[in-house]
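In the form predicted alone, a lone chain appears below as structure tokens.
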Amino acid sequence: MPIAQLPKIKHVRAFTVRGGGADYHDQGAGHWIDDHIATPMSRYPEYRQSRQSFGINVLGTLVVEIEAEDGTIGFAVTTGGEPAAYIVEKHLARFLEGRAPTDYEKIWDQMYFSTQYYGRKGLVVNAISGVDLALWDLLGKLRQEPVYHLLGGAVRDELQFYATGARPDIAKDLGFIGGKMPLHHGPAEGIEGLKKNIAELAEMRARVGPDFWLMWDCWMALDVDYATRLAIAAHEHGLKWIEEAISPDDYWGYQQLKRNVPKGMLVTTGEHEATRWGFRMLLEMDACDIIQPDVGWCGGVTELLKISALADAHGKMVVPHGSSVYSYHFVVTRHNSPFAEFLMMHPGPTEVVPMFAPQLLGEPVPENGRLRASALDAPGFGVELNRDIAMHRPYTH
């Protein structure tokens, strides 16, 4: 029987949106997410306390939308604003309209080997991720089939997943497996900061108990002395893991601090890292045991295959940096993804809200932490843009 074609790639077109969602920096004031939380900015007293102060949520959120001839519609959301909008419309659309949506492969290599002299990692792999991402979703609408059905299919019934925001209580009582915090002080404080650090591990091990996971988000605030003292300091309080500890480029810093650490203490990063070449360097050098890709910034679906492949060779799990249901539909299909990360992004965060609010309808979120496979039904990744935020189209082609 021959093979029904799928229609073409018509129209590309690239919006920025203000205001949380996949921005999720992007906040108001008295939110946990920017309360003083160690930065590699702490360095300068006068960007300690928010960052916003230095700019954490300047760039706003990248919505993609590639449409078929048949007006059929993928999106997805991912951090990039203005500036990922001008590649996206001037750049990448050449190498997706008039092309069909299942040649992903070509057109990934198309958009990031003709970029590379000045992309490689960072604003413009975002926005090939974001490009990725909404290809994938309008290849599971013209299939009618969820995108984690396009990945092999579901390797377990449901999702478990930890949470990350500055209330691990209140995540054990809503049926989270862990709860990672952010770290408050960074080495530019002093033993002062470090001994505060501590203490606020101390007090929470106290109320979750000994068994609940507690880990430690560093967002690359820290150097190896300072990462290893405090790791050593931790182990007694049963740190799970430290997470992202220094700069994402000192690849040599983390194989050290994976050394140094306590026995039975794990190193994690990857949230700010990208393709299959950077990971390669963090899994060959052995320095780390999780890696931690967000599909949203890494290269995109197409891109976290190759990532995953490579991670499960080197017997390292892969536990994607949270970005809703587009880690989802890759997690649910990886026997070395065996868990997820939720952002609480509620500003206390004492209650469970979609991550992406407000510019994703239809967004799942855990229940008791657990997300049924069943619940990502839906074709594609299974949500729809919001339309009644406020989109800005600030280039077009």
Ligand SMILES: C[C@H](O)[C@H](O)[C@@H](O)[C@@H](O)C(=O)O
Second form
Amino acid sequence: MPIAQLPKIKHVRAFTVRGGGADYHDQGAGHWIDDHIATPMSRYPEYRQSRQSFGINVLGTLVVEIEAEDGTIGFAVTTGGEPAAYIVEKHLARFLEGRAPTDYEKIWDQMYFSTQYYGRKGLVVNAISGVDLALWDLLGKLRQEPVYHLLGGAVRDELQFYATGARPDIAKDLGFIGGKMPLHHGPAEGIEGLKKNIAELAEMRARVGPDFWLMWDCWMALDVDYATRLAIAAHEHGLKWIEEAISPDDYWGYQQLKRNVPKGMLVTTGEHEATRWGFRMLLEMDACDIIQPDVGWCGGVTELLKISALADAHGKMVVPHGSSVYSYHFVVTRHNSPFAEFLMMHPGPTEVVPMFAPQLLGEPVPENGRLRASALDAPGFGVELNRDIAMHRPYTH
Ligand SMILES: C[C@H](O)[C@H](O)[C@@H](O)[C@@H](O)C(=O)O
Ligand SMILES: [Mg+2]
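Follow the form predicted alone with the form predicted together with the ligand, if you could.
Entire complex below, previous chain first.
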């Protein structure tokens, strides 16, 4: 029987979009996600109250479109904005146009190694991730199959979620299995800040009862000493994990922290880590219990498959950071990803709203903290680009 030939890739385009969506920190005033959250910049009082004050939303969203010769379009949404759009149009597009969409391994390899002299992590790997996700979306649309089928199929019937937001008590009522709160005070706010952090945790524990998971997202804000003191003080309030406590470059610090935290408390990190080589450091150094790659930042699905296999061999869980459908299609196919994150993008956050609004149409959201695998049953990642929003194509090739 002759092998089916898919149409080749005709064109790659990159757009920017402002407001919300993939750049979930680009929210209006009063949103919980920008309310005095501890960051590495909190040591400067003028940048302490708001992350937008130091430029967390400066890049904005990147939309990548890949069009096949038959007119089918795959797309993906991630962060990186205009500089990432430049990299996609002026550098990465050449490794796709005229190629078969099934050649994602070779395409990834060429994108990564051609940019290695100025890339390796951060913005460049964001751009590579956006292209890779758009390619998987295209492949699914051409084959008329959801991406999770292409990744090996579901290993369970439904996804279950914990919620990230400032109101785990409301997340509990909404059916989530746990709540991850932002840490509000960093080391520069001294012992008073540390006491306020513990008081917030204690109050939340009183509201949610003894069994609901409570976690802290520390967004790289701490040092090993502060994180250790915080973890020890938090233990009596049943903190399940301490996330991204210190700089993602400080693998040695994570290794130490994992040894220092009370028995039973988990150390998690990785949302700002990238590629199999970055995660190899965390895994081989036994620097954490759960890795949390963001599929839109770590290299895309093609790379996440490798990261995940490595984690599996080390007996570690992979619970990807945010990323909505781009994570869900992956998580449902892996035994070592037993649950998923849902980032609460409602300002309160008191309601479940789509994470990537307004860019995505048809984005499934958890109901009662769960999502049936069958909710992902549509070609590609199962979402459409909202063509009513203003998209800007700053560069062409
Ligand atoms: C709430 C956190 O500070 C981040 O904004 C969040 O996006 C991220 O770190 C997460 O784990 O969801
Ligand atoms: Mg986090």
